[in-house]
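Next comes just one chain, in structure tokens: the form predicted alone.
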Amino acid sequence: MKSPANCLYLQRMNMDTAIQYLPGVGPKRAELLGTELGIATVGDLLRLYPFRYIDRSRIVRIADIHPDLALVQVRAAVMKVRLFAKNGAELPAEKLKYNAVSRLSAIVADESGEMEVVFFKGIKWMHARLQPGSVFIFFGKPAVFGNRLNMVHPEVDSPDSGNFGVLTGVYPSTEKLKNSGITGKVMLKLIGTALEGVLPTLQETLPDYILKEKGLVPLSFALRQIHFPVDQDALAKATYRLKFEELFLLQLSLLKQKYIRSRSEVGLRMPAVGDAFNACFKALPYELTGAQKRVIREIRDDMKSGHQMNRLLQGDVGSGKTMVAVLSALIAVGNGYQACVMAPTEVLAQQHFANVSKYLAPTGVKVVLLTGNTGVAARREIHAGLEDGSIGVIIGTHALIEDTVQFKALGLAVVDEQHRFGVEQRSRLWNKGSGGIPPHVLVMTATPIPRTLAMTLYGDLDVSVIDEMPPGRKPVQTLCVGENKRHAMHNFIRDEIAKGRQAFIVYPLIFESEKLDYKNLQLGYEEIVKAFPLPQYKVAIVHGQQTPQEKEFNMSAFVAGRANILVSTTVIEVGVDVPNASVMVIESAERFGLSQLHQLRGRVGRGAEKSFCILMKGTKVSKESQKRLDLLCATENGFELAEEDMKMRGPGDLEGTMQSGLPVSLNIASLAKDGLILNDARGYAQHILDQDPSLEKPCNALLAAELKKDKYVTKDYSKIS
């Protein structure tokens, strides 16, 4: 029976009530729930959903049980109870001392057969409870011991307890929570109390018309059934409602911000194409692909619209994103503005500079490079050229965002591999726009992002995709081999070097501090140096424990062709362009994700010669890892691989998303599994905003209120955070 104080608490409770005031919690448990699961309010607790359910809706006959089954439930009568000492001797029931008992064994039976239940703890209490002739529901994992079917420490409930005949949720937990007594049963009890207090006054989050049009159950029904489902049908309805709501509100928030920005954010109007663009375009030694032309048209439409462009350009490795960036920069120059390209590393910036300089040669547009290693005199000259407008295009690293770098009229900012830059760093670049108006922004990434993830990570941006490879680019032949082929792999590299080619050998130094990984890299390097000795071969090494100067020196030696082999960690994953490299060897390939393997493979195949990617796998490879390796051998389509990678590993692990983070945390929906719901939710959100862009109509008051909550307004997406 509840105390009057508890009843009073429950009457005053709502979703925003601090969790410590929920009966059964208190300050100590509240602190634990906060640190371990991020639960601060009653609403947070109710939005902590089960990750699986134990089905206690079915009674299994003892005769049908076998040890391969998972958890099962039997209804059986106690036939006989015995107690045993540590030495295995049976103890007499009379003059019993419980401290001498180490095991309780009970034979229980239904109409089909009998089995044993065994307890090593709580023996005194269980002995008093399991009286011969009494009937219980026993729930546990079946096993066989000494040719007898048994259950060790099953849950024991009376047939009228209410635990039988239900689907029971299993919640996320930690060792700290379990050790502090917050078990699964305790969580269920707390959630039951929270529902009792909140549901009578719970406010719906979606308008009635949405519930009717989309066939959704009310929130109160969904919350009760997600935690305490009466059957599978009720659980399915509750799950769908909560997933749709989560994805719909997220997309509504992103699309609304995109709409507001497109209407209110003034952009630099660039109506002309310009002579420099035409000169560069006519001088191209090859025809642009249809995808490149389409993307340039999309960018051009943005730049002449009078609104700020915020566009994400996705393109697989080698699809020609740099050429698109160059022509976009020349549109800015042709309208009297300047353009900058920011790259995450010095090597990548130098590479962009070399390529852009080549493309701009026929145009007369001045292009410069600014990095941390640019000398004082050269830096002074660059600063002056930017301020007087004589420099049209600048390529650089983080050096571009220094306060001393000022533009006469910055019109376009291109950011390569944007997830390598922090929000604050990028916003400092936008603030350098002409006349206080932010520049147009083009974000480029070679990391293929699955469509569902792109819609969420960049849902408020316009997305362009180059989904066509330039003609003449040869496919990279991908092979997966074991340790027994190492000698053959070395011979193959020697043959390629003899033809004048170069090779990458990459090790999975996943965390730079891992001693084991570092040791593997060093041992691998020593092995390669022995197999490829001086003076015939030169081997360079690059890893994260080197100084930036060491890294740049060794990388540059390989790029320039002074080294035949580059042994490295994944620092070479993005952007490094060595057309002469024809072999990529990935050691312990099973330790990488699909997207990362694909990025590494993209470092070769950039020249005219046939290239190869050799996946060296360890002796023990899981089925899932082997599936990844087989997929990589089967296709070169980065978007296909990214979709598969997300299905296998979940969105949070994809490269780039760990740094960027999802705009809001998803409690129940999965970007990997709920693509259909996401598409429906986004389309429906767009439909609502088309009719009521500011959500001002009375029928949308609930939606407007939801979007004002902290989780939807914490980030300024207009600056691509």
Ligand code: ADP
The other form holds:
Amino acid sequence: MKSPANCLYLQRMNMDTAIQYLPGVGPKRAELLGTELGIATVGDLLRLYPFRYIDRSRIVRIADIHPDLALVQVRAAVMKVRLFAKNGAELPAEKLKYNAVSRLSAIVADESGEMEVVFFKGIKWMHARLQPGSVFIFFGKPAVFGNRLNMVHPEVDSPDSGNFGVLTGVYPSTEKLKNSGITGKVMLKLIGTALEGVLPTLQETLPDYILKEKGLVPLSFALRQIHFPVDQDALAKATYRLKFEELFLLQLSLLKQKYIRSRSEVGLRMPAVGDAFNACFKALPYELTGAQKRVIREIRDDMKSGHQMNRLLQGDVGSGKTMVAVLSALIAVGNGYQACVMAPTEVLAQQHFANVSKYLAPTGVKVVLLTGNTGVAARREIHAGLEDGSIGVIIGTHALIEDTVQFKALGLAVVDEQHRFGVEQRSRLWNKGSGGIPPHVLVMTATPIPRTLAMTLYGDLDVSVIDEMPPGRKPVQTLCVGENKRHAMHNFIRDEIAKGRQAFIVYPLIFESEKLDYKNLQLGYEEIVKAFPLPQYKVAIVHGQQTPQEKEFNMSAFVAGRANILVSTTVIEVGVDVPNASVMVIESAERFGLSQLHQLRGRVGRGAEKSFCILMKGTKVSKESQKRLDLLCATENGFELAEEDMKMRGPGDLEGTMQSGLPVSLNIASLAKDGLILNDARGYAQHILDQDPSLEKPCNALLAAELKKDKYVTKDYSKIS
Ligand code: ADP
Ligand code: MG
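Please give the corresponding structure for the form predicted in complex with the named molecule, as opposed to the form predicted alone shown earlier.
First the chain shown before, then all remaining chains and molecules of the complex.
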């Protein structure tokens, strides 16, 4: 640090300096820091925050140490030092050969008692250091060995070293880093050097007025205190500031992309509501829920704006998304365009077709179904009808995106159960627009995503939420039982079948244990067939190893009511509607995620009868899993469950996130815990963009520069659909 060359580096250093040039690093360590921790610049190093802190502000009396304590530090004097060979024999300190020593043991004591400290490595050096009578701070994990309190390989500091009495950051590390000498201590030293070099010329990233209004500490203070906190209070201030900054810049970047898109992406202008919409609306067998009305208004505003709609519609299973899709399609039709609805499976497409046909009957709009099973002649007719515009609405599977399917004027594409489709497939729909203008896009998903996550995952999309269930929906009674209730469960299903109902029995299928899972499924199926024998009962089975035709056949048998019980793996998760099914049994329920369980449960409770969800749990259920099952029994609100799921598992593992991944990784903020900060930060970002959408004003130059950094140049998620 003191050599003139180093001073020169320090003077010139800023956040963008390559990490190699930080004194103490060099090319070799730079490469390791890059591959192991993704650190390329000095700024990356300073933005690597401790994931926890060791509180070294307290000194514990030896008499008060309990072996269950985590890390403690004691201030003690060295009483006696002994050296041992591998075979346990004590070696004399005189005429010692250190390579014969395998263990150093020292008895240290404070005024309250004594303990042993043990070293297996670095013995020569430690032996020289631990002179009897001298006092040290020993910091480590206490344990009991042979009735004696001990500490193996504690950190040893002299009482005046200044190395204790503070909160010490602990950084992510790897074996490779440790083996190359980049220990926690070395990290701290490097970070200290980096701070010295960077802080004098550090640019603040947040506008002054936000700092003032929110009472946030400056970046320089925050960076110093996050790495070397003087006390808990300073650490809390630093943490808050850095979380706010992280969420603010992320939201600013996402919202900016959204602004750019909505200004540049020309959309089909659909000013009219149209006769078809009105005719359908008048004939509705029920009143729309408030949430449905609100969402339809949002969609209508988009469709008449002249900009392309790109909207995600979230709504729990059974919340009535189909009706929203139908009315949106009719807006397109009423303005002289066509609409398509794409579903992930044949059965779902058929179901949509049946429902939509019913709703469209009073309107006179022609609706057709196109799937892989559509015959050649029918297909030819459909192609012609789409091209001459006589078909207003088409429902289908992937068959819809084939190049041979051409529209006269496609105005709206609705995609159901969004996470089943790849981005590429969706973009092929996108290209079927009219006169080079892409259709409006509405993506519907029944996977509830917590708001904070939606704002980040789809921060640049518009999100509509149906957060209200149609009236009269019977709650699903959920119970969680063990193996001893299997017999009772069978009897219960028999009773329901006697009343004319049907039952689902679902088995987990987890990729890693696929073989075993298929075996369990097969055994379970055989057991069910035995308990529910022909000719009185019919049991269908659906799983991933069947051909599409077999799956289709079994599934339709159940949908049509020809089978009483459907045994399956999770393939039925997607929105099949069997209103007559009143029981959902989930085997090894503890192995499913919370939102997956909720999705499965949503398959029942769709008819007029009271429905049941029975969670069969195994014998070994972890505390965490039990908590999930209890939660599921306690609430039917999908969003509540999604929030809880995210708190328990973190956002990365949530369904819906796994497919697309988070657009950026967060260093310090948590989507599960920092929802309030996120809301606040998003508000500020919105406000700035309202005034300066492209961040061109001089007062926003710093923000614009910040967003140019790699971290924010993300994939173009705006075209997710
Ligand atoms: P999902 O959102 O899961 O796709 P659906 O659109 O299939 O839900 O609707 C579930 C059921 O609720 C359907 O039987 C539908 O007819 C009915 N439904 C939809 N909206 C209403 C409403 N406003 N009032 C009463 N029933 C409704
Ligand atoms: Mg649906």
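Numbering follows the first chain given and starts at 1. Here, rigid core means the biggest group of C-alpha atoms that superpose within 1.5 Å across both forms. These numbers were taken from a predicted model, which means no experiment stands behind them.
Student: Would you say whether Ala409 is displaced between these two forms, judging by a C-alpha shift of 2 Å or more on the superposed rigid core?
Tutor: No, the C-alpha moves less than 2 Å.
Student: Under a superposition restricted to the rigid core, does Phe248 display a Cα displacement of 2 angstroms or more between these two forms?
Tutor: The answer is yes; the displacement is at least 2 Å.
Student: With both forms fitted on the core, check whether the Cα of Gly500 differs by 2 Å or more between these two forms.
Tutor: After core superposition, the C-alpha of Gly500 moves less than 2 Å between these two forms.
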